[in-house]
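Below you'll find only one chain, the form predicted on its own, shown as structure tokens.
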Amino acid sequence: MSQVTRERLFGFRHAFDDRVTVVLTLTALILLLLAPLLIFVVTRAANSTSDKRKELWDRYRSWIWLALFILIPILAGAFWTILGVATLSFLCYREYARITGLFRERTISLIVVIGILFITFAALDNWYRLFVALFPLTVALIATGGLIPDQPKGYIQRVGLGVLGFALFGSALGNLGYMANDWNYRPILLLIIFAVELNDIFAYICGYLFGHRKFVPNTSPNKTVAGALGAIVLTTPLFALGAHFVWFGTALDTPVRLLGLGVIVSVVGQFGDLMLSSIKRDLGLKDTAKLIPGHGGILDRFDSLILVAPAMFHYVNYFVGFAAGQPQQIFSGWEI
């Protein structure tokens, strides 16, 4: 393993080489420090009930842990980042399998788990060909594994649920981990996560202030057309500005391409949220779990990121690529 690869995987001392990483990390810390004061002012001004105050404080404490869960692996090195994404994948799949009943199909669930493990290895190894091949291969294995119980009735349902689970929480989220093979992965990942969260906030604020016409009332009654459009208008230029500094001087660094990337992040992020809302509506659920006080489950908090990860990966990969010039197959013994 070369010194450059070792520094990317484990080099914490390079955590703040990029100014975008510094700005975003400081912004997160400042927001966490200011949040208690804002909660105090808002609850006093609105004369909130004790239940509402408790909900806000629960959300704040949860955001502290979520911020640590996000920041520490990303700053610590690509190795820990990819493992962090793998952990997120497993937690999301666990919730999905429980709410859909797929956990009862042990063979299919085992194949999905093994598929996520191989996706994680391919990302750690920077083995792109294996990474790409794992989706069709795992889908084929899930379709085969669904035959083992010898129960034709329900075959389409259990295989379909298994394929969807791996597609979303193995393959799609795996793109987020694979981005860590780029030397400049820290600002990229932090920018994506910040943009996705801001997108949700902007949609809520714009919907609250200007929303009258419902967007998809049967799927998500609180979503409005004004909220969706407002999020696009506000998120797109902010993300494009941050992306300009991340990919400065590259083929991606043109106004049209940067704005296109911002639109993709905002629109796809909102559809990720609606996707999970549709799943929960279909199952008659409010939240996927109660793991995070004030937020629900892991899926409830990171739903927008699931579809953004592959969309972002392939858009950027088309123009500038990821991990350009980085050694490949670094653990499998054929570093090239």
The other form holds:
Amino acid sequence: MSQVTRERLFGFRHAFDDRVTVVLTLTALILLLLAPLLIFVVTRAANSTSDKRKELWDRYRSWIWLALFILIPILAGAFWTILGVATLSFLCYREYARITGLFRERTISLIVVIGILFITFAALDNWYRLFVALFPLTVALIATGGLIPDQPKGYIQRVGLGVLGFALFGSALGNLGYMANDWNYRPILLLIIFAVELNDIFAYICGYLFGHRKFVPNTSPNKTVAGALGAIVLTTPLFALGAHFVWFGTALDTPVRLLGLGVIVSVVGQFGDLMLSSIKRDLGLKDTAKLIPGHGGILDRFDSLILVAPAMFHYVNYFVGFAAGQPQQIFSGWEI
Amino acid sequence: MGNLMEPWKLEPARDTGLTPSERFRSVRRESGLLESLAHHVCFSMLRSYFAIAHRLTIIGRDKLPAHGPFVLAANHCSHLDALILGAALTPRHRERAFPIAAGDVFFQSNVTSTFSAIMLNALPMWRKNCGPHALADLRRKLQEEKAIFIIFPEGGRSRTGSMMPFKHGLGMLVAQTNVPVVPCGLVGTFEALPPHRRLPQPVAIKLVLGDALQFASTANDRTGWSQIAAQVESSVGDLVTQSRTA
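Follow the form predicted on its own with the form predicted in complex with its partner chain, if you could.
Once more the chain from above appears, this time first in line as the rest of the complex follows.
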């Protein structure tokens, strides 16, 4: 393993090499420090019930944990980041499999889990060809695994659910892990996560202030057209600004391309949210689990990120590419 | 529009909406991939342990029904008992096997309930305030999930080694159903790990399985339950004396 690779995988000393990382980390810490004050003022002013107050505090406490689980691996090194993304993939798949009932199909679940393990290896290894090959190969394996019980009844359903599960939580989320092969992965990932979370908050605030017309009342009754548009208007320039510093002087660094990326993050982020709403509504559930107090399940929290990861990965890949100059096939490429 | 597809039959896990600690204590719990793996590994290791340390002999293994639902009812004088019955099942059975364990011992703290649920796949039975609906939930689970229950109808470990009278909770699970009850006699577990000891002694243990009993035509009321308890008690008692003398 070369020195560069080792530094990227485990070099926590480089955590704050990039200014954007410093700014985003500090912003996160300041927000977490100010939030209790804000909650205190708001609950006092609104004279809210103790239930509402408890929920806000639960949410806040959960956010501290979430922030630590997100920040620490990203700052610590690419190795920990990729493992973190793999953990996220597994937890999301687990919730998905349990709410759809797919978890009872042991063979298919096992294949999806193995697929996620391979995606994680491909990301750690910086082996792009394997990473790309894994989607069709795993789909083929799921279609084959579905044959094992020798029961055609329900074949389409179990294979379909398995493929969707792998596509969303193995393949799509895996793009997030693969981004960690870029030397400057820290600001990229932090920027995405920040933008996606802010996008949710902007949509909520704009909807609250200006929302009249419902957006998709059957899928998600609280979403409004004003919320959706407001989020695009606010998230796009903020993200473009951050991206300008991250990809300074590259082919991506033109106003149109940066704004295009911002629009993608905002729009696709909202679609991810709606996608999970649809899944839950189809099943008649409110939350995917009761794991994070005040939030619901892992999926409820990270839904917007799922579709953003591949969209953004391939947009950036088209113009500049990830992992430029990084050694490839770190583990598998050894000469025997 | 108007020509929408037929909906798929999607059945979320029965424990959806429970927090992790509620889930471990819940009768509605359904194991996932990792948990199933944990039960398998745990009981396979226990099987080797019993074979080596206790020279476990199992007589009448062919009396086990091919698949669930069924109930294994045994005499109880040691913490080893449920582990032995679990280990005696085939790997195919283990997936759906649930030892019914005392809530106040195995599910009191988060640590013990996590262990009992993940490693042993145990379900809690609260001895102090176990209402009829707790048993009704178990009765439903037994049939709907084609489950296998490992039950000790004495309601606790015998402190003397001799069998105590069976309680009629067992009857409430199986009366007027086609669920067979397999009586099991355990010999040697009291000597191996009596309630007052902490660590097991390498004493030989014998498990004898009897012919499955059916209670499809026994009334699902108090007299029926007592009748079932009495009948299973005498079968288990016979198996124990039979294997002691043999």
